[in-house]
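Below, in C-alpha cells: the form predicted on its own, a single chain.
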Amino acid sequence: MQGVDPAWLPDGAFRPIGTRRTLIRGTGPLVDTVRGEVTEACARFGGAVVQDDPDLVLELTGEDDGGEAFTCGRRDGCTTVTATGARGLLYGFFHVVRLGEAAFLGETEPQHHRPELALRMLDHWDNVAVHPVMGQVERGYAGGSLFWADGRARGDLERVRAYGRLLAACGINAVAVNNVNVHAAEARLLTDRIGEVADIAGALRPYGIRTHLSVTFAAPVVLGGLETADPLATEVREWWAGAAARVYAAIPDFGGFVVKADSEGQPGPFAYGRSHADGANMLAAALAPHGGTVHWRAFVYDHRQDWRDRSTDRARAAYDHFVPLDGEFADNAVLQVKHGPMDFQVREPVSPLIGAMPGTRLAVELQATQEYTGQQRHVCWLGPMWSEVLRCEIAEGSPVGALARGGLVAVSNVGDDLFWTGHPLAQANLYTFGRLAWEPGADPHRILDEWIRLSFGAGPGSGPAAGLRSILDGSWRTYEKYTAPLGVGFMVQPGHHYGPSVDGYEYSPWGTYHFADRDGVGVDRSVASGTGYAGQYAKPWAELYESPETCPDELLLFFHHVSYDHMLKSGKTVIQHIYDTHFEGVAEVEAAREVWGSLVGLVDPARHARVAERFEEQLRSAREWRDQVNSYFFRKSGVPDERGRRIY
C-alpha cells in the first residue's frame, strides 16, 4: 500500500480495532486474512490479539459453509462478530471498521447482516496489450491497467492485493479482469496464458474476490483451430468443455465467463443461425460441472442504422432480441442488462427488459467509470441515479434491486493512477456501488456520509464533511444541467465521448439521435405515432411515458418530439429550460470549486491539489457545454433567452 492513496481505508479507520484486545476464532485462508488485518492494526495502535478477556471477538462458528452473512452485537463490554462462513467473517470485520468507535459503545442486540445480492461484481475493460485505438483501458479514466503491463500480467501484484482489500471493504466479491471487447492478446488468456490469470486470482483470493474472464465467442476458431464456433456443434461444445476444465485446474475458485456477442462487431451465435440462448447455454454447460456462471451481455443492437429511418430505434433492441427467449436460458446463465435501454447516459429510463423476463436470471449493469458523465475529470457522484434505478418498481411492484437475481455489475472506474480513480472524489462512486450491491434499498446519502468519514476522517458537521457533502450531493444533477437536457442524451464528441458536440452522432449509424429541427427536439417513442418503444413497458409505465402530458419532464425528450414552446410541468418552456439549466449548471460548478478551495489545509495536500486541478477542467468544460448547447438551440429555434443572458 505504500505510495498509493488508500482510498476509503486510511490508517485511522483501523484505530478503534487496533487499540482493542481481540480474540479471533476459526481457521482457513480468509480467517488468516482477518487475523493479519487485526494484527497489523494492533501493531500500529497498541492493541493485542489475545486468547481471553477480549474487547472484540471475531468468530467463525463451525466449518466454513461459504456464506457471506454475519451477526454483530455488543454485550458486557465486548463486541462480537460471528459468521458461519469465512467470507461473512471478513465482511463482519470490515463492518466493525466502518462503525469505528461506535462499534465499542453501549450495548446492542445482535443484528444479522446478509447481502441481498449474491454477486456484486466489477467488470474491468482492461487490455493486456495496449490497443492502437482503445489504449490500455477502454473507457478507463484512471491511468493504465491494475492487472496488465507491457503485454503481460504485472509481476508485482501487491497493488492488486490492496485492490482486493478495498473491494472487500465495501462488499464486492467478483472481478472480471479483461475487456469485454476481446482482442487477440486477451483471447489467449483462456488457454496458454491462463497462468497469468491464475496469478491475479491468487492476489485477489485472500479477500474473497472470485476472478472472471471475458472470452470471445469465436475462441474455438481463433484458439482451437476449428472451422466453426456453432454452439450446437459437438466439436465446439467439447472444445469449450475442455477449455473450462483447464481453467478450473489452474483456478479452482474461478467465477466464470463474461461474453459480449453479436454486438458492435463481436462474433456471436447469429453467424450460425442460432439464438443467444443457444450461445449462452453452450458456455453454461461447459462451466456447470465446476460451479461457474456465464454472464451474457444483452447489449445487442444494430450499430449500422440508417439515420434517415425513424422506424428503427436502438432503445428497442435488447427487449426485442431477448424477451422471446425468456425461460430458455440455463440456470447458470445470467443475462447482463444495462440499467437503461441506451448506453449509460446521464438520464435514461430503466430498461423495460429488466421487468419483462421473469424466467431468466438477470444481472443489472451500471457504469462506475464515467464515460458519459465527465470521465472522472468532473465531479459526478452517481449514487442517487443508481438508487433511483434500483428502487424503481419496474414490474408488478418489484424493484429493480429485487429483480437482479443474477447480481449487480459495474464497469470499473479504477486504474493504476496514484489515486486509484484518477479523480479522488470518484472513489465515492466505487464505494457507493459496492454498498448498494450489498443493500440495493440503502439510502445513498447515508453511504456518502460513510465514505466521507472513512476517506477523510471527517465526522458529520465537521468542516471537511459539510464541504465534501455539498460538493458531491447534487453533482449528478449539476452535470445533467450543463450537458444533455430532458433525457435527450448523446450530445458528445464522437469516439472519445468527452465534451459537447450536439450533432456529433446525429447523422451516424449508431442510432443515437435527437432529431432537433427548427420546430422542436426529441425522439417520438410513443406507440401512437413513434417507434413503439413506450409500449415495451408494463402498466403503469407504458401509460405514463406514452403521452407528453404525463411523461416526467426529465425524460420528455427521450420519449417525445415536442416544440420549443412546449410547457413543462415546471412551468417553463422547453427552450427556456435548456437555457436556464445550462447557466445554472455552470454556476453550480463555480460554487463547488469555491467550496473545495476553502478546504485547503483540511485535506491532504496532494489530494487537494489533484481535485483542484480537475475542477479547473470541469469548469472549462461546463462553460463549453453551456455555450455550445445554448447557441445551438438558439440558432435552431430563433427563440431568445427571456432573461437576456449572452448566447453566442
Second form
Amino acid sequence: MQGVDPAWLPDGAFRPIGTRRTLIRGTGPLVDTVRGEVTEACARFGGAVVQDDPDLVLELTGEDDGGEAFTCGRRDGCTTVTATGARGLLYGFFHVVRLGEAAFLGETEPQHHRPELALRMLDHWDNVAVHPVMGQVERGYAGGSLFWADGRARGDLERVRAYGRLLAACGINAVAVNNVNVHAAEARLLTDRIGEVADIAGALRPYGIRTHLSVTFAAPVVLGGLETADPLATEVREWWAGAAARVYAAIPDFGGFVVKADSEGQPGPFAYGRSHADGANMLAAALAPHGGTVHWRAFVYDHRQDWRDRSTDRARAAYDHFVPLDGEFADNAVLQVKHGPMDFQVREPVSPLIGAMPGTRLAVELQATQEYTGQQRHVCWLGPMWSEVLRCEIAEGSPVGALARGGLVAVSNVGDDLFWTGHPLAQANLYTFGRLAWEPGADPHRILDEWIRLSFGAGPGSGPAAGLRSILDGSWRTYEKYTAPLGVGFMVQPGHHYGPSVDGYEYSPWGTYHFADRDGVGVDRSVASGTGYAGQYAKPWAELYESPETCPDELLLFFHHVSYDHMLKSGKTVIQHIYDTHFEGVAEVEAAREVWGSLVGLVDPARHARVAERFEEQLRSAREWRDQVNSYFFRKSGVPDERGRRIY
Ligand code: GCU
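Can you now output the form predicted together with ligand GCU? The one shown was the form predicted on its own.
Everything in the complex follows now, all chains and molecules, and the chain you saw is the first one.
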C-alpha cells in the first residue's frame, strides 16, 4: 500500500516467486487471492503464471475441505505446494514467500506443515467512537483504529485488506474487531450496525481471516428492550438465538462472540445469581446452530478491593472463580485466560488456571499491545516471554501451548499508524505472535531472524541484521531490569500505566500491591503464611513457589515478602539486585540506542527516524524508572549501594 510501511511484506520479498513460472491449480476465492498475489509479483519482476513447465506449483487438490495444512517439497527443479484446503494453499504460498530464494534451491523431501492451534486470533480493543478517557483504541499506542473512523466502519477498507494480508503471512486466522469493554455505540454492532461488521469481514475474508465481535452481556436489555439478561430466562435465550441468526445472515462465516462479563464493571450473569458457565453456555447455544464459538474471558476479580484487606488476593481470583466450573462449559464455549494471574506484567508466573481445567477448552490470551511493557515507545520484543509461557509444563507433561486447545489470542498492537504499530520494531511482536500461535514450541529467535530477513531484507550477519538482533533479542529483559523488580509488578502511573510511580497503586482498590516497608518488600502468596495462591499450582510448581529458598529469583517478590538483605540465588541481596539491575537496564538502553544509530543508511530512513525518536524517549523514561525505583528503595531501606553510584 502506498505510503504505508510494508512491514514484513516488502515488494522485494516476492522477487523469488515473481521472477519464476508458477502453475496454480484449483478454484475458489482463496485460490483467487493466491493467483492475484502471484500475478502481481510476476508483473513486478517478470515471471509468469503458466500452464506448463513451472518452477513452482501451487495446488489445491480436489474440493476445498477447509483445512489449513499444506505440503511443500522440491524435486527435479520444481517446488510444489499442495493442500486439501484453500486456506492451506494460502499458508503454503506465504511459506514459500518466507523461504525466499531458498525455496528454489536443491531438492527437499515433501514436508507437511499444519498449525498446532486451530484458532490464532487478535483481539482489537478498538472503539467505534472515541472514548473520553481511553481514546479510540483502549491501551492502543499506534494511533486510531484500523477499522473504525468518524463513528463508523471505514468506507475505504483497503488498509484492512492489507492488514489481513500481513496477518495471513504470519498465520493469524481470526480477528475480533471491537473492545471487550463494550460501550453504548459498540453494543449496536451486534444488531442494527452488523452491516458495518460485515464490510470489515468482507475485507479480511480473502486472507482466510474470520471476524469475531465483542458483545455486552446486557444486550437483551440495552438493545432488546427486555427487562432481564438472565441467561436462564427463555425470552433472553430466544433473543440471543435471534440475534445470532441475524449476524450469520449478514456474515455466514462469522467466528463468534468475545465476552468480558462480571469484570471491571462489565455486566454478567452474577447479577442474576447465575454462574459464568450459565452465561457462556447460553451464548454458546445461540451460536451452535451456525458453527460459532463464544470466547468467555476469565479475567474476573474484585476491582474494588480495600487495600487494608490482606485476605483477598487478586492473583487467586480467576482460579477461584472458574476451576469449580470445569467440565460445565459447552463444547463451543472457550474460556479465554490471561497468561498470568494478574495483568500482563513484564514478569508473572503462568496462570495456574491453565493447568487446572482439563474438562474445558481454554484459549490463552497474551498482550501484544505494550500496555505494561513500554507502550510502543520502548523496544520490548516479547517473543522470549511468550515462548517461556507456551513451553511451560504447567500441568504434568503438558506445556501451555498444548493446553490452549481453544487457541492463542493476543490483544492487538496495531492502529492506523503508518508503521502499523507506532514503534516500527513492535511489528516484531505481532509477527512473532502469529508464528508462535502456529507452532507454540518454535524457537522465538528463529522467528525473530525470519522477521528481520523479511522486513529488512538481510540474512543473519549481513547488513543491519546483527544490529537488529542485538537490539531486540534482550529487550524484554532490559525492560524488566529498569522497571518493577523480581516479579512484583506494577509500580506504574495509575490510569494510563506509562512511566514509574512506585506507590501509584499501593493504596488503591485494584489489588496490585508490593507492600514495601523499611525492612522488606513483596507479596506473601505462600500457603504456610500468605494468601495461599502458591497452592493453586500442581506439583512441582506448588512446592517450588512455596518457599523463598526454591522460588526462582525472577518471581521472588511475586510469591514472597522478604527482607532487603535476603540473599538471591544469584548471590546478591535483594536490595543490591534492585540497584544493579536498574543501572544495567539504563546502560543497555544506551547501548541499544547506539547500535540503532549505527544502522543509519542501512535501513529505510523513515523507519530509522521513527525508531531513533522513540529511543530518546525510552532512554529518558528508563532513567526516570531507575532513579525513582532506586531512590525509593534506598530511602525505605537505608541500605547504600555497594558500588556507591548516584542515588537520589
Ligand atoms: C487491563 C487493561 C484494561 C482492559 C483489561 C481487560 O486491566 O488495563 O484496559 O480492559 O485489562 O483485559 O479486560
